[in-house]
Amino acid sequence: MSQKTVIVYGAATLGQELVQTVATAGCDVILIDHSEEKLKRGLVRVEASLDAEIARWGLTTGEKRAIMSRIKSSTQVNDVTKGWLVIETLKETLEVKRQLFKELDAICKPETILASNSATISITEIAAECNHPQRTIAMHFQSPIAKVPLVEISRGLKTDEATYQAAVRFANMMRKTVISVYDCPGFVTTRIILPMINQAVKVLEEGIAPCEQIDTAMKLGFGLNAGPLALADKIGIDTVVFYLENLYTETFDQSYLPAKLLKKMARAGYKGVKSNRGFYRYGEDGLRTDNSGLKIEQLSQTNR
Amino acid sequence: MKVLVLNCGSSSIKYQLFDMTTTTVLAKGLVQRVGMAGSTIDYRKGDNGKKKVHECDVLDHKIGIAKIFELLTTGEDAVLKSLQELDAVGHRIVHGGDKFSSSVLLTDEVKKAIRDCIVFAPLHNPPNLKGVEAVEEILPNIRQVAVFDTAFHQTMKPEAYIYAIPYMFYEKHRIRRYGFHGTSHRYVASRAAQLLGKPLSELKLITVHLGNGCSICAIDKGHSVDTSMGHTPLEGLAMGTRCGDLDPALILHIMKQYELTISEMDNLLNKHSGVLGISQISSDLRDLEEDWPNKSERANLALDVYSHRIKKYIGAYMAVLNGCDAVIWTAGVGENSPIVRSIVHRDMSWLGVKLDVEKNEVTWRGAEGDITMPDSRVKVLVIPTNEELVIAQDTMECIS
């Protein structure tokens, strides 16, 4: 069993999506989280997501049963030893991830691969306190993981070739195309998309155009599936701020200085889809309920 | 002479061991869930022996085939003293493209050609090849034969296999009708000639293969001249979960309206359509026929659509053949559904078919025979198919 089992650590949105993708590709997977309640909610969401696939003919009920049968969950950190690969999807902060890697490094056999789904933090730094940093690697799966056919892989300074090759094989098994970089926070996608989101927010702040028009312009003009503001809502406004700050610290490039409005929104709890409100409003099912989007005045002093 | 027949799917391996001196089945079975947790191997000694299920880890096709060899040669149900007794292995290969018009001895060159055809059958040819390579590794000197689903239809003329789209797709990518179930159509056609007491070279036949997949074939003098499945097994008859013929503009229309991805649309057409899609009850005809015609309106509709499509093709193929001596029904549904047969052949007297209602009712569950009235100009025969036997026979022919 351990030959084929993959561990996903962290049952939040990315963890759920990853578990679904891994199980759909035919691998056994254990979802680990310290909170029983989060695990339960995570599995319910995975099932709901599979049901949504069935409703749009992407899957059959038989296939769903097979997929669910491959998913197990656990609150025991020690269960990470049951996998040949552990992928963490915790919060995007260095301390949290470094601490987890240190712990995993101590529990797991030296040949177990430890992967971080971090988008903006150096894998070398995350693995700094590991005794076996050669088996650490960053694999950035992008949400919605089931649909995005891309994985960005970043090798740390000490990552060995075998670990890298195994990560590539695993990504290919998930039917993903791999883009590889060397220890590079932000990879390619995050590095390029963040300044665009940041700039879109500034365009909104300056009153050049309202939300919907900014998104429509970018969507139609460049053939994007979603406009930058809708995308920010999907990623999570607080996460976008984290990403920007991490990359600013990394590069000292001004284009990563978060727009004021983004920080305001994050503080106000306008976190995007996950809090039902960001640049747009959303129902419990995550679908948009308004078309016009956030009005700047809503966040200004005069209209408090 | 002992011949092992293998049919390697993506997660399963069907096997049957024949003694070709007496044309008997020595053992047969099925490996399921290859590469997954909870794999099992069924094993039956003889054609009708008691099924024994073995549980074991089958991580890949090689381990599965090694396990089959082990069951054949050891334990109380062993049928071979050693693998030395085995003379050859015959493989079912789904797609041979336009390179193979008959079964062939497997060589490196043939394997390369099968590999080149992966693009036509991405789900089937790779596991077929894995089976060939696994046997090669375990028994490096054994002779192996490839029997293609597509080979029998290679006698079709261009007017039957060219699609009316820019010719460049044929020239550059060999996009054309290939047809499938060739082994089955070929087998029941030659068996029909025996039953009718006439040489195949004097017969015009229409063979209707209705299993999980369904296809129909027009056979003139023993040669396939047209068949309903096309470049892929999705075209033609309505099936359990596959749509068969469809207005191609609908695919674009539905994808646009529901914003479907290519893989969602692929699933819709392959897994959510056919009688399952219409009835929303089941993909299994037996479920729809239960209590027929009182089950439900939709169950009846599904059966009617399914049957109407078959009728339409029979009419078309009678025109293509300029006549017809017999219509032959075979495979799971074809052999076992008097209901579908009766709906299809109802009101076909102008075309020369007069069904014997009673004979139709009793000819099923492996029974073989004519189900028409004595004065029926066109005969309708039910003939159980036996693809494994054809593969074993072809294998014998290729190694001798």
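Positions refer to the first chain, counted from 1. These numbers come from a predicted model, not from an experiment. Compared with the form predicted alone:
Superposing C-alpha atoms between the two forms shows the smaller rigid body rotated by 13° with respect to the larger one.
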The other form holds:
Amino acid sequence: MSQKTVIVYGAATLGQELVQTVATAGCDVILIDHSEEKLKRGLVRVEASLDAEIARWGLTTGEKRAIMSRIKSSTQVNDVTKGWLVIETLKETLEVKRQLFKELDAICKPETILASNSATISITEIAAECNHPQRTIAMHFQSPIAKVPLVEISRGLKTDEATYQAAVRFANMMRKTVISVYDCPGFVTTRIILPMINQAVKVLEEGIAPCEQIDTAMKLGFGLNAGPLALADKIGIDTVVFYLENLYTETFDQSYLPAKLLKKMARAGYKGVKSNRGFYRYGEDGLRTDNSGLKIEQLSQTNR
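Mind pulling up the form predicted alone next to the form predicted in complex with its partner chain we just looked at?
Just this one chain is shown here; partners and other molecules are left out.
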């Protein structure tokens, strides 16, 4: 087990962003996913993201090469034993995450830290079937991970102090500000941002304004880095629906009932960046196509 190597489990959008950020911070990182196709697509998008930084003069080609040299990929679950920290970024479903943690708990050394990037599921619930729950913790990174200087850390009921302090040191090494959050679904950011995304979708549904203007209004009006609809695409529209439904089940708060259009788009396979179409269209490199925002007159076509 390397004291320098970090494992990221799951090659979807959050996994891609986390791998890039960890490697940029100077750590070796292994991206693990059962799908070779997802791994290849994920690494292509990491490279595209770094190329975009080069185009903005935020990175040199030499720095890009160094970052990519620190990233490896694997379809073998047993490769998790090569890292001191494993961070999962899988689908926001308790059963999926709990099963993975149970499997990781059985094959990783007792000192290996198991972290979940879950936004709406309690780490105590995820680790309920682990034999070493003291080394489990929640580390919620907010997309886009490379740009947002924040990580919410939540201990489970059995998480020990050593695990918490190691997670804080890792976050600080990545130049993130740590917010400690009580162990409850949603943390701070997710509980607040989801109703905003939900309302933005309802504004679009009602024909008040098209995508670009809704996002522009929220960016300029409130100083946001991304508008709520673009953020939904980045998170994944299907994931946003999962988040909302999970939080509604936990809280019975009506603000978490997903807008009809969100559910309709998720069912149609329009999941955002990862499917190349959501409220906007995206190329294979994950970058948004200009002037591609969903228009009011297209709403009836989202199931085609």
